[in-house]
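A single chain, nothing else alongside it, follows as structure tokens in the form predicted alone.
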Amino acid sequence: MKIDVLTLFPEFIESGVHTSILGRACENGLLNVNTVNIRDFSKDKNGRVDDYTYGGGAGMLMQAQPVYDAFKSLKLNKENAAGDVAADGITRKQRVIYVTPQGKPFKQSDAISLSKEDEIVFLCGHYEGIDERVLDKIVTDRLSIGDYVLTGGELPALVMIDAIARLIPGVLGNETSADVESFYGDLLEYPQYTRPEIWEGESVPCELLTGNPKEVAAFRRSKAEILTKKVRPDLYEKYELRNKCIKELLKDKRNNIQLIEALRRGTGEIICTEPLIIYMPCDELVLVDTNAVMDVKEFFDIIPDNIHSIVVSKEFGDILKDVPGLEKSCDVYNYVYTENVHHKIKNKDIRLLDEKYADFVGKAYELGGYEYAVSRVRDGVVYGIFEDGEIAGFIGCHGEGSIGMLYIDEKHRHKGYAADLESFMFNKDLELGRIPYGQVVLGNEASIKLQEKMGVYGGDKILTWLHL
């Protein structure tokens, strides 16, 4: 990921991103932070970038011209708010974040969403702020880290950069680390302990010494619940609502598994309860209760403006598909692995794919398109199976949590590799306490037969994927 920071104090940002975990991420090429000194674009002979505010008032305001020229100097990969079009033809708007006390509170869901971007621009203000005209022209997001005022935007920018960068695959060095920390699933993280077993007369809780994973998990969950209820009752209320919805959805598990897992894994936010609508910032996706059929205007008033995809029942999908700008992608059935038993794998040479395989995956996976497939490789969720060092096929995980993207090269088919890849993904989900599930496009008989062979059971309701 590349992060550009427009600032009056580049050394402030540089000192913060070149230490500890962020520093290692930069050294390993996972993160590239570029600073641009706004003062370098001043047309004043003394390098002045501020002036008095029209209408009077205390303090000075940063001028529009040096900020705008600093922004235009960036070599962006997407179309930006200034109207420049990227060489690759992609026309998605560049995310430009202005850090300001007047912004929307920055949350973990924002960090998740922004971590999926290839490039982000941060704009750091000073004095009384920045001329509103340039903000309207280039800024896409206004974010705040709290209800207080600081001397400048550099500290908030560093806070957000840290929260975003740690979600980039490979930055933490442990792909499950970010999934079990505070705010995932609306619970604060449980208390943790290390050696020695007894310190100052205080012993590590005996539940953590049993070696029983289920007992340890139950203890940690209980402590997380107690801590959240005491310290953050607002979060605990959301946690209770989440559990209530899961309990109701489990009555029709196979048809609602995508909603259940979004809530269980803490990757989805409830934005409406009647009907149940879940927003997934990680994929800018909305999941809708399979029983929901509602007024179209009311639906679009509820869901966020920045969504890319919607998953609904076929009945509701047939209504939505006529909405301008909304295109039907495919109809699917859910398939759920309901056993808590690990599968045996014959071919053990299954590896996480890195960037050098991105083009292969992008060209082979047709359903989501080249750019989507490549993005999943970059997100670190696609695994390949190899024969004599040559890649024979791959499988991945979609943003909402379903297992998919299964592909076997033609010359390697009928060797059991598809079953090995699915088994591998099932086992990974089980180890993380997740329910393995996937979706099969209507008419894909080969995939349906594979699911039945794997002991995976399908729902009886057709779901429709729609894309904006």
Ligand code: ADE
Given for the second form:
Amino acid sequence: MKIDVLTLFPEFIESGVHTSILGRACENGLLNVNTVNIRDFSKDKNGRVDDYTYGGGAGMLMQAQPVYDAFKSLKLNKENAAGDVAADGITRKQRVIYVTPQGKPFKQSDAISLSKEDEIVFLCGHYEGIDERVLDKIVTDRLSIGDYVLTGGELPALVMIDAIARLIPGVLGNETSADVESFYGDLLEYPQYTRPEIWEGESVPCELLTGNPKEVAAFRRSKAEILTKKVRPDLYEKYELRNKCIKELLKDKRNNIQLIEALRRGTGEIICTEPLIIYMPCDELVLVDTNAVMDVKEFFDIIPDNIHSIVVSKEFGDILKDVPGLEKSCDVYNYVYTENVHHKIKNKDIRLLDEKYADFVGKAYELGGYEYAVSRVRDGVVYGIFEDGEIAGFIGCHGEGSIGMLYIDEKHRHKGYAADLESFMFNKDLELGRIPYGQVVLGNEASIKLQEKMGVYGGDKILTWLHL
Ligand code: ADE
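Previous: the form predicted alone; requested now: the form predicted together with the named molecule:
Below: every chain and molecule of the assembly, starting with the one above.
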């Protein structure tokens, strides 16, 4: 990921990003931070970039011109306010973040959403801020790190860069550690202990020494609940709401599984309860209650601006598909694996696919398009099945959590590889405490047959996928 930072203090940013884990990410090429000194674009002979505010008031304001010229000096690929058109065919807007105490609170969901971009720009202010006109022209997101005022935007930008960068696959070394931690599922993280078992007369809680994963998980959850209730009652309220919704949705598990799993896995955030609308920042997606049909304007007022995809009932989808800019992608049924039994796998040569296979997957997977398939490989969620060292097919996990992208090469069909791949994914989900599920496009008879063979049950409500 490339991050450009427009700042008056590039050395501040550089010292932060070239240390510790971010430093290693920069060395490994996972992160590329480019700083631009706004002062270099001053037209004043003394290099001034600030002036008095119109209307009076204490302090100075950064002027529009040097900020705008610094921004225009960036070589951006996406459509942006400097007039660049999308060089790589991506028509989405370049995200430019202005860090300011007047911004929206920066949350984990913002970090997740921003970590999916290939390039982002930060603008750091100083003095009393920046002339509003240039902000209106170039900025897409205004974000604050908290209700206090710092001397400048560099520390908040570093805070956000850290939170974003650690979500980039490979940055944290241990891939699962970004998955099970604070602010996922609305609970603060439970207290943790390491060796020695007894320190200063204090022992590690005995529940953690049992070696029983279920007991350990129950203990941790209970500790997390107690802690959250005490120090963050606002979060605890969200946690309770989430549990209440899950309970309700489980009454129709097959048709609601995408909503249930988004809430259970902590990847979805409830943004509306009547009707239920869940925002998934990892994929810039919203999932809507499978029974809901609502007013289109009201719907767009609720959902975030950066949404890419929408999953709704067919009835609501039929209304949304006529909205300009929205394109219907497909109609699907849910398929849910309702048993908690691991499947046997005949061909055991199933491995996570790396970059080497991105092009192969991109070309073979038709439904979501080349770019999408390649990005799933890069996100580390596509697995290949091999015969004599040669790739015979693959399967993956979509951003919202469903198992899919199944593909078997012509010459390797009818060998049971599709069932092996699907079994592999089911087992993996079960190990993580997830309910395995997939979505099958209407009329895909081969896939329906496979689901039936696997003991997977289908919903009876048609869901529609739309893309913006
Ligand atoms: N600039 C100064 N204070 C800030 C804050 N709390 N968040 C973001 N940017 C800032």
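Residue numbers count along the first chain shown, from 1. As the structure is a prediction and not an experimental result, all values here were calculated from the model. We call the rigid core the largest set of C-alpha positions that still match within 1.5 Å between the two forms.
- When the chain is split into two rigid parts between the two forms, residue 69 and residue 23 fall in the same part, each C-alpha being assigned to the part whose superposition fits it better.
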